[in-house]
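Heads up, the chain below is alone and in the form predicted on its own; it's given as structure tokens.
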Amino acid sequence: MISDEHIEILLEDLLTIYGYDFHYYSKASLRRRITRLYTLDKFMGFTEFRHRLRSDKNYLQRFIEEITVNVTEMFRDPGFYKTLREQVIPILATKPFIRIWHAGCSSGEEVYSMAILLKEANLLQKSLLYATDINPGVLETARKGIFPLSNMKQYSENYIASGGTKDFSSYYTCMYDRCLFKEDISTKMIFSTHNLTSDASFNEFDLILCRNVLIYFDKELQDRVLTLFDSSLGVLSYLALGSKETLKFSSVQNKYKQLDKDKIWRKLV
């Protein structure tokens, strides 16, 4: 088994080996994850274990895909999707320039839903979507902006519940079991890695979107987190979070003022 002792050790060595800080995560969540990739490769002992992440670079991308957190699909959350179209689309028209953070983006689905909904508003020309994340692995995949066609029935349905008219499939091309997003969709997409706990704030954004990232992170690491998007927004910009997430107790949480019951608040000052 894997202890509290020998999770400090990977954590520092993380830290001084590559730069990856995971200190502040939640310690039940990376004992999880951690006992479990331990137990899926068969190590013999910790040594091996440490050895391994310790020499291997090809095996430090398996660790951080397995202990990161990479569950998303398409227009979740309907209702979500349905307020970002109705309230906050509109006053982002108003905006000569539209620039979008999906700050966590995992494999891409929100990234292509939200360009989807600028499509349809016709928004899409003059906005940019920077999509990042600490997992290479993932950004590979939101990149190439294919998705399983398992999975298309479920998009389509959600996609229709958030206030969607148009034929989804329009959307993409399939073959075979996989389905790739048209071109168009994504042209205004950057993707980058970057990581929450140590990177510093790279542009002025109208949305940032971070959605059920922060409930595995402990409260001091989300506080750092909020300030940091807090320092990304312009006034009157939206920041929007996943449903078991909040400003309240923040640092930050004076300066917005929510959007109903709905997970997005406005940035005042």
Given for the second form:
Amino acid sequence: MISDEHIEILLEDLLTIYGYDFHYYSKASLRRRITRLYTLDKFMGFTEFRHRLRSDKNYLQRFIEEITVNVTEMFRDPGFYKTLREQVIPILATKPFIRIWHAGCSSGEEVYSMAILLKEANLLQKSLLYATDINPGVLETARKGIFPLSNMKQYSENYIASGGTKDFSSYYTCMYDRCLFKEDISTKMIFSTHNLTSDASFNEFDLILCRNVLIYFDKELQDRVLTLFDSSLGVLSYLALGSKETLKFSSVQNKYKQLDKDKIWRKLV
Amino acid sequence: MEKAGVSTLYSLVIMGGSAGSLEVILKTVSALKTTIGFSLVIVLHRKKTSDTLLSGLLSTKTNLPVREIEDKEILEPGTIYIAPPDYHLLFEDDGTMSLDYSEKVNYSRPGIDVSFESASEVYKEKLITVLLSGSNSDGADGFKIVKRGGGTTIAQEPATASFPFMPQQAIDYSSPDFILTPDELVEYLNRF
Ligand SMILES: C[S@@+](CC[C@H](N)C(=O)[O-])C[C@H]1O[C@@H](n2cnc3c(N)ncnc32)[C@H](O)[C@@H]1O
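Take the protein just shown as the form predicted on its own and give its structure as the form predicted together with the partner chain.
Every component of the complex follows; first up is the chain already shown.
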């Protein structure tokens, strides 16, 4: 079995060999994910596991993919998207140009949802959606804009619950069991790798979404990342987190005011 | 990743339940003394949409504070915490909790096994786990790990459960330390 000492050794290896720093990730989550991967890949012992990770770049990809959780959905938490639609987008509409950053976008479902909201408000043309993730594999999926047909029923229900009134299926075309989102939805998206533990801010934004990413970090890293977001947001810009994430325990909380009950904060003047 | 000494952590009781467990949970919570020295965490299989209903309902039954867990919330003694729907609940060395959105386990999120295992790593013999009514086999594997870690395992007496399958599975596969009726459970918990 994998002990805390083993985890410590793997984290050191990842940092010194590959430059990935997982030291400030949630310990509870690391324990669970690493043990799970070890069992899944049927290693005979820790030495074999460590060797594989140190020497095989392809295995590094798999490791990162399995350690960082990629599960996502379109219009996940429809109430959140409804608030974006009704309270945030009308304010963004008054700007000459709209810049949005999806940090930890996974395979892009959140970005496509956002683009649909902007399109329906006739704002997509003057928007840019920067979508970043630590994992190049999920970004490749996001770029293609192809998602499983089997998910569309759920997404369509979410879309309607978020206040959508169009026929959701008009946004994509399906072939066999896959659906391709139309190009007019994806033209304003820019996908790129960006590691929140080590990379700097790269622009100023009107809205940053970082949903269900901070839950995998410890408090110290959460605070560092929130400070990074703070330095990338102008006054009166918005920050959106996942439905169980909060600014409450962070050092930037006094600079922000929460919109009602949703996990959206506005930066104060 | 400094390890907080286990001695700085309060005792933790986790009640896991599925179909038919709400009644027992309400009954237990309403009969708990307000002087309990442990934190009580409730991990219940339920629909995504029923977010704040449960905490509202529990608050009407007890004078103990009831909280819907947010990420990195700190466990305090004498407080009841409810795992939010659609996330797994994990336990950190520093007495906080983390949420996790990974794959469902036993078709469930929150997973009872997931929370039992994670809590056992940290709380060891300070952990008491309770498995209530349900028609799913979640919790049985978790019991084994809790026992190995020195914690206590309690299954609801299946004859008193609306859906006896879940506690029965745990009894058959993981021989829990105690098999208790809801009344006995209340009595047991009120001793701490
Ligand atoms: C659960 S997904 C969240 C997807 C989407 N935002 C949502 O809420 O549905 C978490 C994502 O965070 C990414 N991630 C984890 N650590 C990261 C880091 N250090 N920098 C950037 N992204 C990271 C993972 O690769 C994963 O795609």
